[in-house]
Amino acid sequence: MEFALSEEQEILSESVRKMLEDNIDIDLLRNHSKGDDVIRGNIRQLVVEMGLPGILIPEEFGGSGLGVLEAALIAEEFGRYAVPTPWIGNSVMAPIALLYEKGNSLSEKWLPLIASGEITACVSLTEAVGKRSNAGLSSKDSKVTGTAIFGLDGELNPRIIITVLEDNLILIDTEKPGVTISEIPTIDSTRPVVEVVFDSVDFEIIPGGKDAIQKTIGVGRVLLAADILGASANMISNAVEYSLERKQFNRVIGSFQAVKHMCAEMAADLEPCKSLLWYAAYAQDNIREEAALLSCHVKAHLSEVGQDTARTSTQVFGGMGFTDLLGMHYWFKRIGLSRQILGGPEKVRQEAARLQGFLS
């Protein structure tokens, strides 16, 4: 058995990388960070033209019908280029939630619209990861009230919100009265998160209960890990390139043993993460009994490796590494936010221990 990507998967990854290389650069990220909404729309259109919003959606609903592994390969490239457009929530977590139980009316209604790019979906599952006391959502008379925070992909006027109410995923149409969406400032300007306030709003329950919640969160964690992998690989690549150009004492700094060791250790730590990510992503579709545990492991491990890589690669740049002139902070901050979304390393390791029976 060959444990490697197929030719089709490699072509998909290379095609997405080429598209992003041609359209994303540091100047675009700078302008985006200043609030240029035109950039958001333009990048979104490129993603739609490649058919990426429908990557997980079955062909009968206008998608490609591919798997979580293919989605993870795309997420890795999005992390590599710090792509400022909806992806993990809209194109991955929302379809996973809607497809958990086949044949439901919600999937038939909304999946074709997501696949075509006609609408975006915002996903906010923070309450299922770490419930806040005296907060979250409540229902009365079949209407939902409360606040959902850290919603993914809510920056482009999402048509639907998927969030959690008690032990169920619920879907809210934002055209219903009583929905207010606002961006939450975070360290990462490339990937906004939103707060959604509901004031007695109609909702629909997505079939699947607790299992659908766990599946959606697990896949989201795998995709965040893939994003961290791509961002970390970019930081290493740029650090190595800089070390071969920057001179001190009439020598490139890459010739100094200390810098060589820093770069080599980053590469050695990151390379094995690829196989862990591929296996975790594959398990989401094919090894159900291992899927939840592997999503915890890959999220926790890459969060730690990504943090170390971001810090060490910035050190290679010296004082320049913290300036906007080089722009490495976009990836540094993206890794930092990805580390915390859907649970930081301590939280997901605790979940992994519970899944294995080590905690009650």
Contents of the next structure:
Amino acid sequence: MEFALSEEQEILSESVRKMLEDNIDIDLLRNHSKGDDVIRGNIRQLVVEMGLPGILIPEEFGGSGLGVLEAALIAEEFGRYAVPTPWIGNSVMAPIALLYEKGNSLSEKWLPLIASGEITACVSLTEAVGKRSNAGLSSKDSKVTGTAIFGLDGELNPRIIITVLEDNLILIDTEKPGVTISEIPTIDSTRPVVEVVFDSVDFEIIPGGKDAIQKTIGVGRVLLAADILGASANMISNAVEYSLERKQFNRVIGSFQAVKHMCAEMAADLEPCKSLLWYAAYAQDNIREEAALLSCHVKAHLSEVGQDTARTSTQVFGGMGFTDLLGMHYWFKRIGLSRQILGGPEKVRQEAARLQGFLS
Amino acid sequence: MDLNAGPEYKSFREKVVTFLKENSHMAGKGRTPVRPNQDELEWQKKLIENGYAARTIPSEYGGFGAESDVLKSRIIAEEFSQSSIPMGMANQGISMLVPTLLELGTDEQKKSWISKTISGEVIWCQGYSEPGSGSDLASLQTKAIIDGDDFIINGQKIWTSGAQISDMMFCLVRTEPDEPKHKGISYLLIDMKTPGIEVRPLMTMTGHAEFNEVFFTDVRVPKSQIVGKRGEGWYVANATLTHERGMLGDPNQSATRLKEIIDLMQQETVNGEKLIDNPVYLDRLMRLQARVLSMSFNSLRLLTASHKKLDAKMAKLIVKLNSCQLNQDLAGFAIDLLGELGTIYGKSNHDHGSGKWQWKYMFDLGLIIGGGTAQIQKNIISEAGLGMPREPKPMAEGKK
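Cool, the form predicted on its own is there; where's the form predicted together with the partner chain?
Next comes the full complex, and the chain you just saw is listed first.
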């Protein structure tokens, strides 16, 4: 038994971090938030060059065939740098959905294109997590009509949409007529989410039924938790760094216990989340019976810890934390979005209880 | 990450389960400081013989003498916790003194004390805190001066759990009053039957005397009873404080509490509704479960790190702070679940074990304060973990 990252996993983490460190900064996030398409394209290019979209896709389809833990480590780094480019929907949930049943024709057709970066896939599973009265899909004569909301990774003209129709995941090729994609303005400019309106569009069913939906949601939750972990870690380290520079009363504010204890509490809450995340991510591939429960727990717990971290670390910066100048709000908001996507903490904890047979 | 246990571990787990099935009737209740009776000594002996207590203590000192194997230790802890059977004897002698002697004691000291301590024959108490030296432990004033072959000790200790039943005390005393405070301390082993030692029980908010005050008046201790050199006591003690913080942060204790709470929720009804069917309580349960899981995975991470002889840094620094608070939150939740019945603290027809939770809830507050207060832990986390500076010393009194 070894409860630690392997050397390969450490190297993967570090190389992604290095690439992001060299390429992503606050100015970029700021320009990206103004909807700069050149920036979107450039960042996407970097991620594709590193082969990251194919991380979960088997080698036979041109990917690197790694596991959910590796994907989560990348998500953690993406959270740390608030990377504004498709990741969780396109590179994780879409492959997980398409790979649920081996040997289906959809995976043969689309996975190589996702792995190579030729296309992006947008995933909207809101319908399966929390149905809304003014959204949802229905089908008639093998065509789908309706609205899918909070689609992830739909900002770069996605070639395919994966969403839910009744008890199945379905795939829609956006080159078919009748698909309209528009961005939903949320607090988080680093990860645009979209609304997709379907007007009598051809679709194909992804095999796997409800189980495939659950598995895809479960892995998505683990990845969102990983993003929160990285974003929170970044907020803490920035807060600590700032506290060692900023002086008041002739002292760096980081020498005041009031400030030190805020930072210590954040660190104490966040550190065990790392182990929870490793276990939950590992379970997705290796401990089938615990996978769903752990994905609920890690999502809910990191949502809570992340929210506290986002609030407290902003306060460490004092008035500067509240301004746009330092840009810490990009992480504050990113954590805020992750908390709600694929189920907020109460919703997810209810599921955790149900999975243990506590709620009838 | 590889959480697969090989076949060796599967069969090891089966062995532990079988042992527990066959022998659990012999187990005690894991009571707090009461001197072990004959049955409990027998049980401890059996545990050591089978490698379930004193597992990695060398056999020349009366231990089982196994190689350190984190997974096996984990399996033992899990299975004992699952069957709600306390792991072998847990006291300050076993968890704090023995590791210290193994690391820093002389051969003579190891031979004299380790075997008798792990068997439960000799019970130890810890003499660190003083009325004027709590968080600032290094300012302690209990004095030891040399007289012939002895130290002569005068002073007072406080928060000494188990002093009334202990045979021996490992104690910090000031031997070099002219040295800086950290360098003037020595670590002595004191026989509690020595003339001049007076133990007075210290009643706490729980209504019990879990601790004592210990007074020393001209107490003579042979010079050979020092561990480490004169003036090195602070460093010797810090070796044991690490062990204490590990002991206060045992994740299996939280897991056991959580399991008891789930049992309670499945049994207890209010207005005809089982507590487990109440969504608000369930939400609290799930929040706590996530924290328990996080800390137990954190401890797996620490086990792996210690096995590889790596410093787990932050993952280790946070254990005492988090675990003590988590345990108290669990006790507080159990009390809320019981509602009015949760306030019962004594014999009553309506008692559902609530007195137990109230006691834990109060005693845990003592643990949050003791062994390095939560605030001291936060200083350690921010300084050693995050690299933040120490609070500067205030200007001397009177200066403006």
